[in-house]
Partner chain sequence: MIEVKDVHFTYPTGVKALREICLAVQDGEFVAIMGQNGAGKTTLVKHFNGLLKPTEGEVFIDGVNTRNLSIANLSRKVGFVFQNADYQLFCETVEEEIAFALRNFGFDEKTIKKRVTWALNLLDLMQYRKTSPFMLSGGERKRVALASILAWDPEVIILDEPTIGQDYHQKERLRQFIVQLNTQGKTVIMVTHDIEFVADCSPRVILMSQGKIVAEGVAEEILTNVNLLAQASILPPQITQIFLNLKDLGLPSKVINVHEGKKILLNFLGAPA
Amino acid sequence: MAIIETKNLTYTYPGGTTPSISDISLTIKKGEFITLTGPSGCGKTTLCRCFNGLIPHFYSGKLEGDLVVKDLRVIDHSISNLARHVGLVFQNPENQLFALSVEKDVAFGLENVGMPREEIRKRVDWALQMTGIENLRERAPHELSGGQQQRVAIASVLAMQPDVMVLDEPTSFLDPLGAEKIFDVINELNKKLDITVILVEHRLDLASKYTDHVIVMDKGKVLFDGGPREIFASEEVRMTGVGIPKAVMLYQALKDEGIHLKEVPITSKEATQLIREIIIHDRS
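Isolated structure of the chain on its own, the form predicted alone:
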């Protein structure tokens, strides 16, 4: 079941002479974990702004083609209406957090749509619990670490109970350990709640562990669209300069030496297991 569908989607910012995204046709299914990647300036953020209605309702410009989210044509519905279905987590959580306490930040979106107070309380408690930050509810966001702030930003979106969560490079300000913890939270929300996740990310070594659908963009167009093993193993994808996971690079190096693993490993754990199987087989 498609939750997002685009057909020939093209957008040019006000005053722009060339489209930022061009002729994009995609189908994203409910419950998928999408990794959207590509070089800087390729149009990833612009495409995400279309999903929640910031384009064309906040950024004007020229939008062509068609985009349907949760059976709603984006061009026909307001940002506030679309926000009930698509939540956006920014790259820098400080741009998203402004209240005096974590609890108030998480409640803000719910208050904005006029939700009853008792329902707000239930949803805030639930979102804080799901993201593992119940103990931070009274803390001021500016006092928190980068990883904690990102969890608050995710909780504030999660409280709206969206069908789709879009995360625009949410770990770019975090070290690898902090990034992995955030990915674990996102993955849990995806698996437990069947929320469709669209993750804009360059750290493919980490993201590949969770993703089941990869979209590669460049120069405003979608170049590749498919499963992670198929996409990452493609020589054409490697030629784009996308940061292929190291496990896939190892697979290719072994293949060049005449050593064939039974499938393309996505993570170092998978690569270790596949290599161990070959060693055991050769010894037996």
Second form
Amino acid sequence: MAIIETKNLTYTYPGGTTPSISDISLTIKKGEFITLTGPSGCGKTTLCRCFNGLIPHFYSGKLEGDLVVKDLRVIDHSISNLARHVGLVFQNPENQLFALSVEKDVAFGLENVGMPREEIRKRVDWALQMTGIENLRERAPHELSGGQQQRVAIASVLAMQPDVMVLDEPTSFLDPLGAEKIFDVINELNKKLDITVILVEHRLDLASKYTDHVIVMDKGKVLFDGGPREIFASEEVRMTGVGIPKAVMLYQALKDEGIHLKEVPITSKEATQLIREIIIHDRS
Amino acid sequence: MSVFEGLRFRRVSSPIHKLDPRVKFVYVCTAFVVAVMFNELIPLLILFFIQIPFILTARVQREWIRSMKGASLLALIIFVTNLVSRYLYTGHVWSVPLVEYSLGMTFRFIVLVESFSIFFLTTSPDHLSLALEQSHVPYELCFAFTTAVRFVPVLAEEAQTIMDAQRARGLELDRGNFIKRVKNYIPILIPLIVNSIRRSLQLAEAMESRAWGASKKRTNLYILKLRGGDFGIILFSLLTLSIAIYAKRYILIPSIFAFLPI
Amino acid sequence: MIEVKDVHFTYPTGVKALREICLAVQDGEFVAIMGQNGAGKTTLVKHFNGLLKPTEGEVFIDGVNTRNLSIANLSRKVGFVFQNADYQLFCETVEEEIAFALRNFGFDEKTIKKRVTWALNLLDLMQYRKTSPFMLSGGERKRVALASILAWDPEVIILDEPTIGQDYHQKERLRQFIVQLNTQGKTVIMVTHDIEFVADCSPRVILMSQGKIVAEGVAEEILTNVNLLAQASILPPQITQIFLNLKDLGLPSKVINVHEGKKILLNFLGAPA
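Following the display of the form predicted alone, present the structure of the form predicted in complex with its partner chain.
The next block holds the full complex; its first chain is the one shown before.
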């Protein structure tokens, strides 16, 4: 079942001369874990802004084509209405928290939609628990590390119980440990709650083990749309400057020398296994 | 950045911190009214001392002393101007009542600072905003208030980093005459402003994405309810006010020197 | 040469950020300081241009104690490129931005002009000479910031988290640029937690954790030592992970980059079992 469907989506920012994204036609199914990647300035962030109506309602500008999210035509619905279905987590953890305590921040969206207090309390506790930050509930945002702040941001989006969660480079300010925790949280939400995840990410080496569908963008267009193995193996994708995992690079380098691993490895574990097989085969 | 440090409310758990901010505000207003009612030193001293237990219960004595130190220069100025002007006004005679009057005026100021600092030291900005909201102040204003408080430490840190970045490019802030020194701050102010604008855009985007303005009837995770202690403080405020009015009308307040052997 | 002798640093808030740091960086070295956020990496390098002075111990730059020199004076030798370019850009044009530091350091107008042109060319910014830095893209702003430091030709260049928010192409360009600076004799010190980037650069690595240096050595040694990395909560590079897992087959485990990995595997597979 498609939860997001775009047809020939083209958008130009107000005052812009060329479209930032053009002719995007995508189908995203419910429960998918999507990694959206591409070089800086390729239009990833712009596309994310379309999913919850920031484009065109907040940014104005010219939006053409069709975009339907959870059977709602984005152009016909307000951002606050779409916010119940699509949650957006931004790159900079600091600039998406406004309250003076974690709990209050997580409650923000629910307060906005006018949910009864008892229900807010339940949802807040649940969201804090799902993201593993119950112990931080009373803390002020500036007392938290970047990784913790980002988990608060995820919790506050999660509290709205959205169908889709869009995360725009959520780990780029975090260190590897903080990033890994974020990926684990996102993965759990995807697997346990069946939330559709759209993750914008440069660091494919960290993200690719969770993903089942990769979209590569370049110059405002979708260049590739498919499974991680086929995409990482493609020569063209490498040329666009997408950061291919090192395991895939090793696969490529070996292939160029005439050594063929059985399939494209995405993680170091897979690569180890494939190389092991070939060495053992060689020995026998 | 110590100025900003002072603005940071510290979370302490005490009976005073738990009081309803609205009740604390009533109390501050009472202290204000009573202080203005009297010129005499004795009632003002009493008013000063009866507030001390609050400070001790709230365990904010250290912060309180700091804020009193901050007010001490102003207190001294008030004392001296009163003394001098009274002296000139009453015909160039130094007298004991003259000194007592000036001391009274100074203590009036100190009492005001005292009660206000109790209020701000023991009320979290969160609660304050909640109190404003429940007093029917428009939500947008309350939100602006908490967001401003939220970003004070962020801004302070950012200013420090910008200063470091520019000093690493050879900027010397305290070089040159006054005008030059003011100009030295331009390379710090511009990035600070530009970043603040960028930040506000990102904040607006994040707010929109979390259903800002979705419903006219906004609800709140917390609610303020008056409890036992709150009624106690209201009672205490009313009592203080009544005693003060009674004293003002029916009692001739003696000079403090009636009790002091001089 | 930078010498750090038994340095402790405590912030005014009471946070102990550095403990017992002893370190020497020779002229022309390429060093990466690695560790988690909050390990004290940035605090340490802020001592190299005098932005911070040690609470205890001394830092010497070319034999002179940093306590005796101003930040401006030290910055002539030690250029510091901050993580976020937006914390330093403020001029109306890119050209002015690059000239700012040169004016502060008292270069004459003729030299300033020459150096600005040189820096613009170096970072491929000539076309933006008269453009406002605020109109540029994130990657370009980063380059302007870098140019504005390199313009005065400092002997030591410190880069604080240079790869944050950069895509693969930008990182690759940055890597080539850094390596080129280093081959030209500059001392390069970068603070980072980007392990793959460090593996590609292969510098001397200093590993920090909780304000202390837990290990230092060449990249091949440090990045392949799982126990050491674990102390700093860092995972080894992907290629290293693969080779560590293949150790039982008799493969070498001190491998950090793809090229080397390929060579080893080719040899191994070509050789008689």
